Structures are given as C-alpha cells and as structure tokens.
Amino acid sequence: MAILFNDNAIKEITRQKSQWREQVDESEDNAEKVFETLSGLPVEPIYTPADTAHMDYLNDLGFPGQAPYVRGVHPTMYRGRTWTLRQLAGFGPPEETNKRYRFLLREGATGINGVFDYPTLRGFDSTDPFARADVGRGGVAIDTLEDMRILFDGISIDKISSSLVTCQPICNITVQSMYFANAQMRNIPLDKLTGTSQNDFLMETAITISPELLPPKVSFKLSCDAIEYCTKYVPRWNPISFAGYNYREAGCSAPQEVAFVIANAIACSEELIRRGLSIDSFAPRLSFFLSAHNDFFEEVAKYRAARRIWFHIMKERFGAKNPRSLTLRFHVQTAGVALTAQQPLNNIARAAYHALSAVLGGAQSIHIDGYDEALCTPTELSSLTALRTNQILQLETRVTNTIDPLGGSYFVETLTNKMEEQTLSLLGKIDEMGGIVNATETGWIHQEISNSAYKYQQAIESGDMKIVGINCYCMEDERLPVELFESPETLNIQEQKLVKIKSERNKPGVTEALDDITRCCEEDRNLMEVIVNSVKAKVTQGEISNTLKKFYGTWNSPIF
C-alpha cells in the first residue's frame, strides 16, 4: 500500500474545507448555478487532497509502462517517442484523393489516414441507386481494387502505417482486403504492413445505419473474421479501432463513450477465444478510436480512467499477460460536432484544445479537425492549418517534456475515478443484458445514444450551455471569411471505370469468385480468407456486399 496522506491531516483539511466553504457560500454570487462536466458528472469549486486520500499511488496509478497505466502506456510517452500526426483525408475520385494524401505527407503528415464516401462505407458501388447521389462525399470512392491500386499509387505503404477509415463491417470486409491484395500485387508481404482499420460493427447497426443493413451478430461476425484474419497473416496491423469517436458524435456522454468500446472490445475478444485463438494472440492489437471533446478536464480524465479500466478487465477477465494486450492504445480526432458553422476561424482554437487535452491524457496519435469541417471537405489550407496546430503543439509548446503532467491532480485524479465508476457501471448493465451484440438487437444502445444527444441539444438551445457563436457572441451579417471546398466530379468517373473494368475482367472468373464467398458462408468459415483473394478477379464492392446480404439477410434497426 502507498497511501499518501495520513489520517490526522486528511480530518484537519476536511474540517477547514468545511470552514472556507461555508465563508464562500455566503459571499458567492453563483449560488444557485450548477456546475458540473459535460457529461453531467458534479464538480465541486475546489478539491484537496481529502478527495483522494482513499487512492493507494502504486495500485491505483503507478508509473508510466507499468500497471495501470493510468500515467500512460509507453516508460517514457513522448520524451521518447511524440504522437503520430495523422490528419484525415479522403475526396471524390481515388485520384484525387491520392493527391492529397502525397501533399500532406510532403509537409510532414507521419501517417495515412483516409476516410471513405459514404457509399463506399456501406458497402455499395458508386453506381447504386441508392448510393449515386453520394458519391466522393465525405471521403473518396472505392469501388474495385484499381481503385485502391490508384488511390496508394506512389506511396510507400511498406514504410507508412495506413489508417483505414472502414467504419462498418460490410466496408472493411472488402476494402481492406483490397488494401491487402494491393500490397500483395505490389509484391509486399502482408508481415510488412503497418495501419489500422476501424471495423466496428456498432458503427454498421447503431451509429451510420444505411438501407438494407446486416443483422448485428452478422456485422460482428464480419469484424472478427478480419481480427482473426489479421492476427495470422498481418501480424503489425491493428484490425480494429472501437470508434468511440463516432459514437461520440452520434451523441453518446464521455462514460458511455468509454462504455461502449470497451463492451465491444469485451464480446470481440470472447469470440475470438471461443474460436480458438489465446487472448495474447490478438489484444496487442485490439486499438480504440476516442473523440477530444469541449470539457478539457473531463476529456484528460475519460483517457485515464479508460486505460485502467481496460488494464483490469484484460488481467482479471482474460488472464492476459503480454503487457501489450493490458494497454490501451487511441487515436484521437477532435470533435467534430463541437465545431460551429458561424465564425469558423474560432474553431481554429477549439480544435487546438481538444487536441492539448488528447496530448495531457497520453493518446498515441492525433487528427485535428480543419476549420472548415461544419461547412464542407476540408480545403487544402485548412488541412495545412490543422496540420501546423498539431507540429506546433508537438514542437513548440514544451508539453512533451513530462509525463502524465496533470496527474497528482486532486481535481483530475476524483474525475478519473468519477469517470471509472460510471463506465463500470454502464459495463454492468451491457454484461446483465448479454453483451454488446444484444444490448444493440434490443436497440437499448440506441436509445442511450439518443437520449444523451437530445439532452446535449436541448441545452445548447436552451442557453445552458454557452456555445460562442452559437447562442452568444454572435455576428449578424456574418460574410463567411474562408473559401469552400468542392467536391470534384467523382460519379462519371467512377461510372466510367466500372463500365470499362467490367466489360474487360474475366466473367467465368467473377463468378467463381463469388461462388466462393457463397460457400464461405454457408460453411461459416472465416470470410476475409476468401475476399482478399475475390477482389483479385475485379469483384465490385457491391457484388461483394449483395452476395452476403442475399445470404445473410437484411435488418432494421430499432424504432424509438
């Protein structure tokens, strides 16, 4: 044990607590405000270190590397190796967005980190009906493997680690074994390979839902086939990242954010066990995806609490002993959704301290929003801009010099345990309903994520919550002070390149390879061994996704 106050000292400052509180309640002018997180967690005006003095140091925080964690999971964190700097990009047509990725890596960017069009996310090719009027929005177009050929062409993907936005299962299933056949054909061994899929089947059945969506147990079924895949044959690619980010922006509180990624991690590993592999095997790589939010404290804290959580679940529910599966590793983006159409210069410094709170909480790689992001894509200069408020926080701002340099804190250290017993909490409950995967068939996750959204937006609009620009501080006759970015032509390009690859490809060939992802399910066996090798014959995205949803079925999500 290494408590850190003594008994008559912890009794002595909560005596003279009570004294200096009863003072200031007299004289506060603020008395009947509440004052609480973002999340609605209590905050009181000053802590001491009565509020910690339950806290055993060695047990319960430790040193950066070692158990908990909660400092950390590197020995040395960015004294020894800083953040990875990976803006997100990804427009239009592959070869636009390939243009991108090379200027941004031209002025610095450490790693890829690309986001597909929404079409390509849910798994349909861009000449879908249902699909057509969002082509190269919000990301770029994938639709065959000379697609992901042109997408990296020039790009040394044996020496940069790609982040594949690949949100929903139905995506990732293809598009990453695109990613994988294209290094394949490239002559790169897939050992070489280093990035990151997102993968979450929450994403495909709670978050981003589309027409005709997979069943959740079939979603998940997908993203383990692509966590066992990986595991074999990629052993350096995490094959998920449990994208709390995106729940986040769906509305979730910070706790549930937390919550729910951890749930999902939890049923992830049970099946990956129950389908043979050791839980050492696969939890070094298991990764997670968390937002950088407005409450600066509440954020660091979510971090913290976030790695001891995870480091107790892994040791006494798995028996994990690789240090590396007891860790847990996030990339953060900064919030989206806190960004505001009105005065979007201001969001130049928002994004830049959601960021620091990414940096005080010990995150392993950062996306910081471009300023324009409530608007449209993000333009070239808005990109750059994000990408200098990263180096600069990284390079001038001296915060990499100490470790964890908010620890000790008694405000930030009772945050963190707040925050660890609201997420245990919501963990209980997901466990009492059997898991994650039923919790979302009930549509009990959706209603969570529903009910947190409207209390969010309702206290924007009621003035609760200040939001410059927003609900204060506003300009009338605002004139916009940056350019728009728009989209390049991308559905007549696209068209054109399925029309030409599909008059061209062998047809015997197409449907072989489609028969065999049919057989693949129906002999339940792992579907990624299948595809990577499918979309060598210049299978589309959508015959892919159509051949399992013909099999599988299709469903819809909860109504509330």
Second form
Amino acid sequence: MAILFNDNAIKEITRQKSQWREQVDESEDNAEKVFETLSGLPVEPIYTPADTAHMDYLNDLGFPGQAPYVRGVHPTMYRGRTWTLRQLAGFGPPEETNKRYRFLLREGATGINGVFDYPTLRGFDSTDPFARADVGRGGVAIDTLEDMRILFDGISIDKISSSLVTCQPICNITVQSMYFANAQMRNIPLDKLTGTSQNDFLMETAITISPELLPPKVSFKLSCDAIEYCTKYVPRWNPISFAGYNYREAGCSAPQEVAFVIANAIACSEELIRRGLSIDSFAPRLSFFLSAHNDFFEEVAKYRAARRIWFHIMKERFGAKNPRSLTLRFHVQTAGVALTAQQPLNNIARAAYHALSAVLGGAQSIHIDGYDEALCTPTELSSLTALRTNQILQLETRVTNTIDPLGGSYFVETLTNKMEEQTLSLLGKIDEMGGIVNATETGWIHQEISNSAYKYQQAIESGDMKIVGINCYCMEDERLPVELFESPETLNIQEQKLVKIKSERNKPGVTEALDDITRCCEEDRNLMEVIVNSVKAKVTQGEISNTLKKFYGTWNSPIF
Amino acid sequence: MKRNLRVVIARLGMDAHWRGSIVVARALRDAGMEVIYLGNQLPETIVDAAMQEAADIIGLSTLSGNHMALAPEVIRLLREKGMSGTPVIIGGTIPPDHIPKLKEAGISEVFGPGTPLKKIIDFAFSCN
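Output the form predicted together with the partner chain next; the form predicted alone has already been displayed.
And the full complex, kicking off with our chain again.
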C-alpha cells in the first residue's frame, strides 16, 4: 500500500480550493459554457491532490513493465526502444505498392504496414462485377499468391515485421494464408515470421460493412481460426489486432472504442479456451489498434486506462500469468476523421498533436496520417511529410527521455480513472447481452456507434465543437495548395494476371482444394490449413470467399 | 397534403465508410423526409430501387474514389429509364477538380467533407 497524501493535507487543500473558487470572478470563467472532453466526460477548472487522494500508487499505477502497467508495458519504454515508425501504404497493383514499401523502408520506416483495396478486404477478386470500380483503391489489389509474391519481392520478410491490414476475417483468412505460403516458398520457416494481421470480426460486420457479409458468428469463427493456427505454427505473429481505431473512425467515443476492443478480445479468449488452448498460449499475441483523436488529454488517459482494464481482466477473469498476456500493446493511427479537406496543410499540425498524445500514452507503434487524407490516397510527398513528423517527434522533442511524463498529473490521473469507469460500465452492459458477438447480431453495436457519430456531427453543426476551416476560420475561394494522388491503372493488370493464372493452373487441383474447404466447413474444423494449401494451388481469393459464403450464407447488417 | 420527400441513399460499389451516409440519412429523416437506405450497391440496383420507391432524390456516398466510374453510370441509367428528372447528389472524398466533371455528367450537387448537414437538407427541400 502506498497512499499518496495524508488526510489532514487533503482536508486543507479541499478547504482552500473552495475558498479559491469563491474568489474567481464567474464572469471571467465562462460560467455558462460546458467544459467536457470530446467523449463528454466532465472537466473541472483545476485538479488537486484531493482528486487523486484515494489512489494507491503501487496498486493503481505501479512502475513501467509492472502491474497494472498503467505507466507503460516495458520497463524502459522509449529509452530502451522507441516506437516503430509504421506508415500505412498500399494502392494500385502489387507492383506499384512494392515500390512504395521500398521507398518508405529506404527513408527510415522500420516496419511495413500494408493496406489492401476494397475488393480484397471483402474477399472479392478484382474482376468481380461488384469490385471493378474499386480495384486498387484504398489499398493494394491481391487476387492470388502470385500477387503476394510480387508485393514482397526483394523485401526481407524474415528480418522486418509486416502489419497486414486484413481488416475482415474473410480477407484475412486468405491474404494471411498467402503471406505464410509465400514465406514457405521463399524457404522462410513460419516461426521466423514477425508481424500482425488485423482480422477483426467487428470490422466485417459493423464497421466497414459491405455487400455479402458473413454472419457475425461465422466471421468471428474465421477470426479465431487464424488466431488458433498462428498460436500453433506462427508463434511470433500477432494474429489479431482489435481495430478500435476503425471503431472510432466510424463514430465511437473514446470509452466505446476501448470497451468494444476489450469486449472483442474477451470473446476471442473465451472461444480459444473453449477450443482447448491455455490463456497464456495466445494472449501474449493479442494486439490492439487505437486512434489518436483531437482531445489530447482524453487520449492519453484512454491509453493508460485501457492498460489497467486489460491487466485486471486478464489476471482476474482469465487467470493469465505470463506478463505479456497482462499487457495491452497497441499501434496508433492518428484520426483520419479529424482531418479536413479545407486548408489541408493544417492537418500536419493536427496529426502531430494526435501523435504526441499517443507517445505520452505509451504506444508501441505509430502511423501519422498524410495531410491530404480527406481528399485522396496519400501522395509520396504527404507520406514522406507524415514519416518526417513521426521522426521529428522521436528525435527532436525529447519527449522520450522519461517514462509516462504525465503520470501523477492530478488531471490525467482523474481522467484515467473516469475513462476506466465509463469503459467498465459499457463492458458490463455487453456482458449482460451475452458478449460482443450477440451485441453485434442484435444491432446494438451499430446503434451505439451511429448515435455517437450523429451526436459528434451535431456538435460541429451547432458550433459547440470548433473545427478550424469547417465552422470557424473558413476561407472563401480557397485554392488547393497540394497535388492530389491519381490511382494507377490496376484493373487491366489484375485481370491479365488472373486470366493467365486461371488458364495455366491445374484445374483438378483447384476443384480438390475448394472441396477440401467445403468439407472443412461441414466438419466445423479450423479452416486455416486448407486455405494455406488452396492458395498454393493457385486458387483465387474470390473463389475461396465464395465457397465460404455458399456454405455459411450471408447477412444484412442492421445499420439503419 | 403533399407527401414527404422520399430519398434513396446508397453507398457506391464497395466503399467501406458508412458514417457519412448514415449521419446524412438520419439528418434528412429528422428533417421529415422518408429515407430508404440501400447500403452498398451498384448503379443498376440503385436506379431500380429509386424507381420502385418513387424517389424524389438519390443520394450517393463514397470515399473510395470510385465516383468517376460509378456516379455518371447512375445518371445514364436514370436517363435510359426515363427518370432523368430525379436529382442525384453525391457526398464523400471527392477531389475538387472532379466536381465540375461530375456536374457536367449530370450530378446535381457535390457535398465534400465538412459540408454542414443544413446545406444538404436545404438542397433536398429545394428539389421539391
């Protein structure tokens, strides 16, 4: 026990605070204005030791690398190793994205963060009628193992880590399989691979919904199949990254963001334990992806609270013992939704503040958004500026010199406690509903997010929330100061490759591979192994997904 | 009494982002319009639905960059089916130099990121 303050001092501080309050001229204090965080938590004019007097330093905060990990997951944090500069990249055909990967690595990026185009993320081939207008947009197009070979050509995937932004499990189960199959064909053993796949069923069923969705239970099964497979065969791979970032982009508040990722992680843990795995065999590889939004202190508090909540759940609910199971490790992307199309260079400043909150909150890796993201896919210049912003933060500001520098701030500790309280209350509700999969099936999750998104927009509309260039400091007849990205020709290139591969491959082998998948579905076994074999038989992503959709059926998301 | 405005809202093609379209759909509904929300669709289905629903306005949303390929196709199909009087509006991440091209193709109005909801509601009422 280490209570921080003595009772008499707290009483005296509380007494003098009310005296101080009485002396403040109400007219100067904007008495009618409501001060609150972006997510609606109340904010007091000043915080004192009285606000944190109940806290026990050792139990509630502790030391970096020690329970409850509020102050950081590693004992040395950025003094030992700084965060990974993981800039997102992907567009057009794999030939083009391979060049962008190499460019970013040459310029000092320390990991790959590869995003896939809209059809790939949903399990469609580039040539599908639904896909054609979106091929190569928002990410790179991948149809077959050959595309994966081209994407990582000349990149040492046995040395650097790759984050595969395979948002939907239906995408992940084939694209991750292609990554593993490609490694095997390059004679790199699976246990040498390091990286992360997104693989989040909420992405498929609530966040980035698309045509022909798999039902939540099925999407969730695919997600757990990938985790189970990696636990056994790819032990250094993080097989899931709970995509709170995207939940936030869709409209969530900060407590909803954290509650939904943790509820998702709880569901995965329960399912994997049901399948016979021990918590400490997979929990060390569960990873998180969080947003860095506009409210600076709220974001710092969010990261700190998330670590404490995760620690208690893992320890008390699941009995985890491995320290890595007990620590919530996360990648951060600066909030795209906070960027404006108006006066786009202002976004450089916004994203820098966002990233600073992630650093002060102890993030393990950070992507900073390009200034042009409200207008188009980032250009080479905007990607480079974002990478440089990350490097300036890391090398020039000296914020890495000490660990958790905001720890002990009466305000930040109070906000951390409040964030924890709100998140736990949401987690309680989800538990009552029978967990996150049920809460998604009923549409509750969709409703929660939609309500928050609408509230956010109304706050901008009324002017309560100021956004420079949107509802204040607007410029008439603004001339766009930046060049915009033009998506390279992709569909023809993908179509030609698909035609060639389909004409050359062993047709009975393809039929056999697809039959194996159906049989595996019928027997309700883990699908990963048969899918890794299928991609080696040159089966396309669309053929695999269609086999799954045919067996499991599709679902309409209760979004409106 | 005149019936409420009927608005068909769809996300074009495979675009993943529903936030904008849902926020606009809710705002139009709160302003007293009837909203038929189609989710992700291709032009043909959007135009068929607009016909069946006797839509007064079609609202398209996309942030994926597919607008130049798919939005003019909606206009073409409307003309083909004798519904060229139905205004089509579009919102999302549309680069400024695409706006004149979309209008030339017959899109009535383009609402980029940061557009106040009131502006969209007012425009919809002005179509009546």
